[in-house]
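To begin, one chain is listed below as structure tokens, in the form predicted alone.
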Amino acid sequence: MIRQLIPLIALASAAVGQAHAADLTISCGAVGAELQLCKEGVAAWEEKTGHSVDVISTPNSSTERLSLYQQILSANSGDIDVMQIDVVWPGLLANHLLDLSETLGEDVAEGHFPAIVENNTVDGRLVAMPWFTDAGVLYYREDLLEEYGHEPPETWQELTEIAQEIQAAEREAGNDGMWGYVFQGRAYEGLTTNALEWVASHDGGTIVDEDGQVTINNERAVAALDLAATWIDDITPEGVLNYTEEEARGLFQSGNAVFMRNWPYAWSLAQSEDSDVRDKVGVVKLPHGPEGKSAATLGGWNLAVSKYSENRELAADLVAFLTGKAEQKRRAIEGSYNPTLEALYEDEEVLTAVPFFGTLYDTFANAVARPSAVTGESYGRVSNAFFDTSHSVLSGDTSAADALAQLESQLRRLKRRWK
């Protein structure tokens, strides 16, 4: 049975009550084949267990699903037993999920990327288990490329000259709706990870270091955003100030976009038997500024333990379930959903499902990781303040010297509480 959790204080705890009769609940995304991947993944453990599931879908939007966890959480309420948590969560919801090495066993981890088990652990405990990891990529339409005389782009101004000629002889040849580059552009996480990487790629830092330093009011970030900024209404639609992943996919999946910045998952979806750009499509890595070098954002989700649970080792198990190898190549297959565990990244059948996880691996092994273990708790308000200062850039309300001049003086204020 699936149901929808709705984002709002009032109704958080009452919509995952009404129904509780399955022995657990899991949480799960629903972008791209999210959704559909995980209702199959469960319905082999119940297969395998005897015991019955209900899944949860919740919101798109990252940032409104961390509020609906920490409403509920807050709550200290277990109707949610398995709760799929974004990579840069386990630090602020820590305190009121499991320790699974000590449930599971402290091998449990052995295989999966250390840097996210490392991620995943906080104050010695691990409180989730990698489910799949991301980083940004490029897609490009192969066809249009050659067809005009183009490799794919090595820095963003190549990538904007490029997506103006071919847009603009697009729309001369009459497909109006044609535009150069889509991302994600909503004020939102998804805009974090798009302009970090923008500005990591200028060589302008990641908001602040590891040592807790504001570095973000910089010449080189001004600049990224300063690029950003012109595309809006020139090689980008001004409706992607609103898009998530699912509009940018949408549009460059109609065959009306020549780049696009997302994640792995769009790669099957693309070459889907219902796509209007299937085996039109490469992948590459993102391009950078003239100081710097391609600079992907770390992204990913867990599968965590609420510690309210009333099925505490049933939930563990199901999550060791899911996490496994076995699922995690399904997923990979399947879906292109990154695995976590490494061996799997030389897996003949892997690699001919989705050929650019071999090509790109050092993109996905050393992918730039959100501010979110030197913030701590603080981490949300940093990003928010962030992507909010992007997205007025973006728009046009300011320029972007102004603009990360403020957020530098708002993040300094914000430092008192991670010092």
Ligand code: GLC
Contents of the next structure:
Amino acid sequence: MIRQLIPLIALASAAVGQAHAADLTISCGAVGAELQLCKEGVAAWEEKTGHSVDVISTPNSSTERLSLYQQILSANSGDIDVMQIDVVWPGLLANHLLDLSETLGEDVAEGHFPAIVENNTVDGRLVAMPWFTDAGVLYYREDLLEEYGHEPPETWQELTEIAQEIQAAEREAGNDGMWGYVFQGRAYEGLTTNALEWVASHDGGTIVDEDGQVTINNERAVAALDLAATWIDDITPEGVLNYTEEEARGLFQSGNAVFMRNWPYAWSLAQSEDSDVRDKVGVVKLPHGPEGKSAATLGGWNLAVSKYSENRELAADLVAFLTGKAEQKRRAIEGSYNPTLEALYEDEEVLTAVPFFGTLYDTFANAVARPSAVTGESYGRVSNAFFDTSHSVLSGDTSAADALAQLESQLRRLKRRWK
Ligand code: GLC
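Can you now output the form predicted in complex with the ligand? The one shown was the form predicted alone.
Expanding to the full complex; the earlier chain stays at the top.
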């Protein structure tokens, strides 16, 4: 971790170092077209207000981004005024962030999904404004499923079988690089979101329940992880053990996978002019296990203002602009980023650009939260333990039964911190 951090900090301070002339600095994600969209939004605000802003990019992995922010904030540094923060971080970072309802007014979050506003409210303080929401969805090759006579799978078992069949037939036909299923399997936050979907859709709970009880060591969770382990090197390349969102998208978008688990942002890129799978892709909810129902992990990003900013009010104004309706609509249409403003799910232009914002509305509205609210400041440790465990099961180093028994004791020891 430390080894990774040093270049990250050097990178951030180099970027910030050049930034002194600007009035503000914002850090944005750079997954897919994210950085470009952020820069365009910022440019519109600059144009409107006459102020200048530096945009710096952050690592793609949510886990690495968190380390970077924790370093910067724990040094009480105001180098970054506005920060893009993950939906699972408010409890971890609240002490370093401004209460935006004080600066922007009590009703600033009106019209946004109440669950996200509640998530971003820590001890009565609104520490971040909702920017976009996320939920895991299943991408599939419409053309291939049609050719081989299949409907999109309802269960993980069906997904496995269809993936095996099409992968084998396509390879037989000379398409050597074809794989059945890709997802996010690196040991990082993205694996937590994937593995939670496998477990929850087997009716195996959410690792830690709403009362803070550790529930992960159960037979359904074991079955879910055991099944996922069988995919590796069968329908999933071994390389997935090091995949984040973008590696999975790269393989799928070049036409080499039947199915992919990813977030909605991958849609507009898969549909772009230089995509090999343009007009060949469908999006449905994720499959479920024998006893459960489909589960999509709730993701998403928010904009927060650092308490150490020297330009707090201006920074808050930028946040209000970027999270406002016009920007959310533009980002939905151009980048298939899910709005957090409920009304935009009835906007015809948005629904034409991203039809599944309508058809999968229930998936977005009922997405399963990671246990970040209940574990608060310990969430980082809980998630790390869960993704490490899931990674060792996928790698074949240990059985799911043994791994989850061990994880349970590890989480029980941590539990003293949140109970
Ligand atoms: C997406 C989600 C975020 C999640 C991350 C994991 O960016 O929006 O909530 O933590 O993926 O890779």
